[in-house]
Structure formats: C-alpha cells, structure tokens
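Read the single chain below, which is given as structure tokens and is the form predicted alone.
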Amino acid sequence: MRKIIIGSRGSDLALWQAHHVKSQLENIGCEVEIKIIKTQGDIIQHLSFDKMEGKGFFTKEIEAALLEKSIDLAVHSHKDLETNPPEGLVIAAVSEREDPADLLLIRKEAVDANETFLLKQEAITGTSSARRKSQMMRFRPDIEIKDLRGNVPTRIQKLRDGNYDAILLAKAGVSRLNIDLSEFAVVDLNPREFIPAPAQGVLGLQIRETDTDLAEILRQLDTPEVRRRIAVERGVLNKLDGGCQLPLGVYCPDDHHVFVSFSTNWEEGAIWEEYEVDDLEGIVDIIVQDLQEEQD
C-alpha cells in the first residue's frame, strides 16, 4: 500500500489530531508521515481573529501544500475549515465526535459560587472567538472579556500566570491533550445552552478530489452520522457567508434537534433559539431566514 504524507500545523493539538488519524491508517495497513507547515494562524498572534484579514486562518497553506502535491492529506479540526472548500479538494472523511462543550477555566480566588458559572463579578474572561464573547455577554454581561490567542497550553499558562481571571477553550481540545486542570474549577458549558462552534470537536480530512485511491481508504474512516448532522451546522455558517470571527454557535446534537446562537455584535450579546423537527431536511433555510429577520 502506498506512503501517505499527512500535512498538520506545529501545534500540541494540531499534532495530536494528525497522529490520531495516522495511528488509524496504519491501523489499516497504511504507510504514514507527518509533515508539519506553518499557517497565518499560527505566524500571527498579536491580533485577534476579528481584526485577521479573510477566513481560513489555520488552513490556506496546508490546503495548498495539498493542491501542490507536497502532502497527500491535511486533517483539520473542522471548524476551522472555510465552507466553501477550494477547487479541486474534498473532505474524504470526518471522525467521530469529541465533546463539543466549551469549557470555562476559572483561577480558585475568581470563584463565586453565588453567580453563573461560578464567575465573580467583572472577572476577566479570556477569549478571542466573537461567538464565545457574544453568549458570555447573554450570560454575563457585567464581565470584562480580554483577547486571548495561543495554542491550549499557552492559554491555559497565561490564566496561570494570572493575565485573567477565568478562560474558555474547546472541551475537545483540552480532553485530547490530557492537561491536568486540577489546579482550577471547571465549568462545563453546556452545549445545548451555550452553543458551540459548527463541527467543533470533529476533525475533518481533506484529500485532492482526484485522488480516488485515497479516498476509498479514507472511507474506512468516515462516520455518516456525524457528517449529516454537520452538515446542518455548517450549512447555516455557509449560508450566512460566516467564517471563525461570525458570533456564530450552531449545535446538532441528533437528528431532531438544532441549537443555535446568533449575534450581528458580540458585545449586544447572543439570541438563542432551539428548533426540533422531524428530520434535518430544510431546517438549514428555516434557521437562516429567522437569523436574517433578526438581523433586520
């Protein structure tokens, strides 16, 4: 069976995923190596996503070391990924579904277990996602939101040394690298309540679209349910032409439920709206036109 080259971001996670998926393939029988390319993402850390010029922060140079044939396979924490893919790449699989729960870290002395989430009044929350600042100011408006970028073990060091009194990261993220959080209280956010990103906690792999024989193998690998229900996710991000910087949390936990969380502001705070249907066909439209009246 032929060498795949895997192409992945430096990072602690970014590393974590891509070994999970080439542990997988070799699983198979597959010949697997790692090649790490450095993305905007991860060369600019002074601005937040907001201020970052376009979309796909994290994805453009591994999607073209892709198109140029210098890897043969980029996995992505799917989230991350545009919605509208460059020509000629396809997402061959998707994984199964981590935690999508975002999580909110809180030093012990900023606890106040007579507040939501625990959080002491004004306390200064680190986050650079525009969808996370937008539910906090639903929630907790009387808080101080302070950007916050860096891969999870330099955020998690910054509210360490005491920058902020509380964060918020992917649950999914911080489960994959097994980091000791014991040191802070832990608030699990529930995702039907404070929504996460669409796709967040699944990795997407992206192959060239002319690449049949990869594909087939990666089909090993493929979980139709989750697929379907990210698509929905997805398709609102899509439709409302979104990248990581829209205050934007679409969550589809099965196949009758969609949770949503909408802000034209994060700091007017987020709109919540839960949608139960019989099916997942049409609901994307349905969720669109109700954001879009809303934005009117």
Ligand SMILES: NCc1[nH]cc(CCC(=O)O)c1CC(=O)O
The other form holds:
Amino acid sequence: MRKIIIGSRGSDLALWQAHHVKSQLENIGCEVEIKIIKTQGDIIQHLSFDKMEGKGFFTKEIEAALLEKSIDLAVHSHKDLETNPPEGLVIAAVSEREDPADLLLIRKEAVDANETFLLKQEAITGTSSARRKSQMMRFRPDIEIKDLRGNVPTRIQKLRDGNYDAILLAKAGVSRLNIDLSEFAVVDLNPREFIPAPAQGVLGLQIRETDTDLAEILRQLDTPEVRRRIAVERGVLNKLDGGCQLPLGVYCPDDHHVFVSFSTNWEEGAIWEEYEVDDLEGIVDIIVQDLQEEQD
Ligand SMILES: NCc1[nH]cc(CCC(=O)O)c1CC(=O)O
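What does the same protein look like in the form predicted in complex with the ligand, given that the last one was the form predicted alone?
The next block holds the full complex; its first chain is the one shown before.
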C-alpha cells in the first residue's frame, strides 16, 4: 500500500491532531508521514480575527498543497474550515467529538465566588472570537473584553504574565495538549448555555475528491452521527454566510436538540434559542429564518 502524507500546521495543537490521526491510520496498517505547512494564520499573529480579511486563514495553504498533490490528507480542526469547500476537495471522515465546551481560565486573584462564572466584576477578559465576546456580554455585561491572539500555549502564557484577569478557550484544544492549569480557576462553560462554534471539538479529514483509495481507508475513521450533527451546526453558519468572525454559536448535542446563540454586534450581547425537534430534517432553515427575523 502507498504511503499517506498528512499536511499539518506547525502549532502544537495542529501537530497533536495530525499525530492522533497518524496513529489511527497506523493501527489499521497504513504507512504515514507528517509534513508541516505554514499558513497565513500562523504568520499574521498580531491582528485580531475581525481585522484579518477573508476566511480560511488557517486552511488555504494546506488545501493548496492537497490540490497540487504534495500532501494526501489534511487534518483540520473542523471549525476552522470554510463552509463552502474548495473545488476538488472533500471531507472524507469526521472524528469523534471531544468535549465541545469553551473554558474560562481565571487568575486566582480575579475569582469571585458570588459572580456568574466566578469572575470578579469588570475583569479584563481575553478573546478574539466575536462569538465568545457576544456571549460574555450577555452573561456579564460588566466585564472588559481585550483581544487575545496566538496559539493555545501562547494565549495561556499571556494570562500567566498578567495581561488579563481571565481568558476564553476551547476545552478540546487545552485537553489535547495536556497543559497544566493548576494555577488558574477553570470554569467549564455549559455548551447548552454558552454555545460553542459550529463543529468545535471535531476533526475534519480532508482529501482530494479523486482519491477514492484513501476515501475507502478513511471510511473506517468516520463518525456518522457527529457528521450529521455538525452538518446542522455548519448549515446554519453557511446560510448566514458567516466565517469565524460571525458571532454565532450552534450546538447540536443529539438528534433532537439544537442550541443557538447569535448577535449582529457582539457589544450588544447575544440572543439565545433552544430548539426541540423529532428529527433534524429541515431544522437549519427554521433556525436561519428565526435569526434573519431577529436581524431585521
Ligand atoms: N480558533 C482556533 C482553534 N481551532 C480549533 C481550536 C480548538 C480545537 C477544536 O475546537 O477542535 C482552536 C482554539 C480555540 O478556539 O481556543
């Protein structure tokens, strides 16, 4: 059998994810190599997401490498993928879902047990995600938001250095990297209340559409129920024409519930909606219609 070349960003999280899939493939008898590829998102570290134009900062160069066949497989954090796939590429498998929750990490001196999320009044809270900003404004309009960029270890170091009282991060990223958080208070935000990004906690395994041999192999790593649920989450994102800058959270924990948080302007806070359905058929259009009415 041929050797499979995985293309990955060089960040700790991306490499963890690439190695994770590499060992899954090795377990089913494949030979695998990892090749590191730099993306725009790795190079431009100083700008906030809202100031970076276009979409797909973390994925474009890797997708180009797939198309020119210098790699065979890209392992992406599914939530970083554009909802309209580039011509010629497909997601051949999605992983099991890691805990999709966001985490609030608080410096111990900024903890106040009487406040929502244990965070003291007017705390300086770091995130560059409009989705996280809008939901923090909903629950805690008193706090001050300050932009925070960099990969996961860098962001945690900035908290340690005292630039922030607290920061927000995806739990999946932190747990994959096994980072020692004992010096902070760690608040697990309930994903049905503080809604994650579409597909947060899921890996998307992307290949060339024409690579049917690899598609066949990757079928063994696919998780159909996760695929079905993130299709709802990402379907809403797609129909609202949003990238990662849109203040939108969508979480579909099972085949009967969808939780949504949405805002047109994060500073005004987010609205929250819960949907309970017999099955997921048609739910995307219903949600999008509700949100569009909200926008007018
Ligand atoms: N935006 C970057 C990014 N892309 C995926 C993850 C975490 C892992 C995941 O959601 O699968 C992160 C870090 C974060 O949001 O804190």
